[in-house]
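So this first bit is one chain, no partners, the form predicted on its own, shown in structure tokens.
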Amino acid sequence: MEIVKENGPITGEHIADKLNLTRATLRPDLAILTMAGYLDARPRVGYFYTGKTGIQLLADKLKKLVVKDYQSMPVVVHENVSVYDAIVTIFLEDVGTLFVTDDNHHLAGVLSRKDLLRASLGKQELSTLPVNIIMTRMPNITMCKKEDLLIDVAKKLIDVQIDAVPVVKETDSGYEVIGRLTKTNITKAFVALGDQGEKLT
């Protein structure tokens, strides 16, 4: 990197000469530095130093992560399901949020653990109370699409102070739930990004 910084643009052959190595020996290192973003390579010109720090390169990679690569399967219930059944589902599926759909399988609402806990504190009969009475309804639902950037959805989760959002596909008559994105999904993405960084150092 120091050689490229001082002499760039410089060919792989010239870098190899300066280090008394063969071009073949150097090729994997140059490939890693280029993939990592520290160097830029142009055909018939040579290598340039990008001038980017590790933090800038991490930010660049972060801005390329999209929802579809990290979303997980949604857990969906019908809007007429009882609060009791929703509580059972949330524990059996080990999730923090349920997505509620109507007869057309379109998103109608969202149910959090907090919503279910609040409902169970009252004196209502949970086995006869439908979830559509206590759910958060459209248009007050925060959602995302599979093409959205992960960083943008992470900001939404923080701004609205929720744990998960439905990943939706827009249809002529509503939104179809095709996935979910949770704080756990985002944490896994950040850990994977950190692991990639360690492999390159």
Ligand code: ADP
Second form
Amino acid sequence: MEIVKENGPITGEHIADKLNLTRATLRPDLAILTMAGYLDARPRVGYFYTGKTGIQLLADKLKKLVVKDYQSMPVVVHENVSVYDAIVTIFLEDVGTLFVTDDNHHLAGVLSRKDLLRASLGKQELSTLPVNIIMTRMPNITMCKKEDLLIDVAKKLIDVQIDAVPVVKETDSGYEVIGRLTKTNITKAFVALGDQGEKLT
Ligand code: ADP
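Coords for the form predicted together with adenosine-5'-diphosphate, given the form predicted on its own:
Time for the whole complex; same chain goes first.
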């Protein structure tokens, strides 16, 4: 990196000369530095120093992560399902948030753990109380699209103080639920970024 910083743009061959190494020996190292973003390579020009710090490079990487690579399968219930059945579904499917759809399979609402706990505190009969009475309903649903940036969805989760958003596809008549993006998905992305960094050092 020092050599490139002082002499760039410089060809791989010239760098190898300066280090008394062969081009082939140097190739994997240059590939790693280029992949990590510290150096850039232009064909027939050579390597040059990008001037980016580690934290800038990490931010660049983070801003390239998109929802579709990290989303999970959505767990969906119909709006007429009882609160009792929704609670059973949350346990069986091992999720914290359910998405609620209407007869047209369009997004109608969201049910969180606390929504279900709150309903359970009341005197109502849970097996006859439909979830559409207690859910957070459209149009007050925060959602995202599969091509959205993960960082933007993470900011939304913080701003609105929620654990999950449905990944939706907009149609003429409503929103179709195609995925689920949760704090867990974002934590996994965070860990994957950290692991990538380890591989490069
Ligand atoms: P919990 O209630 O288990 O803490 P959340 O923080 O996700 O879970 O939910 C808080 C409240 O926000 C609940 O009333 C829930 O219905 C609502 N909510 C959850 N996700 C969304 C969403 N994507 N859009 C709008 N409201 C939501």
